[in-house]
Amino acid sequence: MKEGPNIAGIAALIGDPARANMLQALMTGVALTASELAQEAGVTPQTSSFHLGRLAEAGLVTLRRQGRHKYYNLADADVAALLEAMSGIAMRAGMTRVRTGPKEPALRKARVCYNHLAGEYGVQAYDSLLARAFLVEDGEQLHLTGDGRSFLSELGVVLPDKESKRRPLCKSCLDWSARRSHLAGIAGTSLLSFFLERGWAKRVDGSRIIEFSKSGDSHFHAIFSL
């Protein structure tokens, strides 16, 4: 008899087309009831709702209640890395679920990962943090040095005096397009924070798309120069 976790069960969770779409869509960090995700997956509200019901079940997203309305969500980031690695490895065996179109190479350029940035702009503020030793990679952890704390301090953005045990301050994410590592943890969602606060960006309406202003864009390079 086998023993350990049952990663087949997960596997066949996720594999099902409609709730591969409904995760997907969670991606965005936006939280969205059963019949705007029935509209995602293509299905019934009946068949969403057993299918969320399956994946609320597995601890793969969770429900939110406010009034009449049921909100869904992922349940956290562990379960968005995981999204995110299956998509970098979807890639590279070339399944894709749509042909090549205009907003591929935005998706490509900036997106939101759940609740932080990912893509070009996210694998650039990386590196550029990394060079910078403001980031240190220790095997698989990732920590913010003092400088860097200073750094993004006196940048505008918000990081808490004491880390949480619940949830890493600094964090890498293996991005999809990029198949290089992004920032995530809680300083990944407030540097996210930031650019949405400051006008330098803007999430694209039904769309993991984050697009950055021309004075945005500026400011950017600037900050995170390579």
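Positions refer to the first chain, counted from 1. For clarity, a rigid core is taken as the largest C-alpha set superposing within 1.5 Å between two forms. Note that this is a predicted model, so its numbers are computed, not measured. What changes on going to the form predicted in complex with the DNA:
Annotation: Cα of V43 displaced by at least 2 Å between the two forms, core superposition.
Having looked at the form predicted alone, could you now put up the form predicted in complex with the DNA?
The following holds one chain only.
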């Protein structure tokens, strides 16, 4: 009777509070164990295991075993993008959490999205690279130009020699707070770790917030001026 893929399936999967909390926790990009996710969602390890099984079965998360632990991650950037988009709609609908703490503005400013930089800082970096033609959009594809490659390399951002088909070097990701694109893909990941390794920015506890230091802030604006 109906055509098209089964939307209700994955929606119901994300629709459970426990699973939604787990997925949001994984949006930080760090791999988490089953028990850590259980605590994050506020459920016992047994139920956590049950939920993770379903999420993995549906291909929303991946896991790699390491010793007696199982580390979980979001399957890929597409899933992260879906969650990010859903955040946008949820926020617009006024379905903000009861507990809307003081962290909110910090989240808008700079946060991690799966494994790359999002928020105001994320879109500024994206726009800046685009304005100087270091980055060009081609349909849905996104390419780093030769100039762009040398620019980033000279800064100290490590990049692979050649593009791979499976994991694109550059990819745009829609930002729920700014409603603009920011840089994802390998380059996006490298860029974030570039700032983290230098101590110019650091992650806050278990949240998605990224805090720039005073010097890190000025460095950022020097690099990504508009």
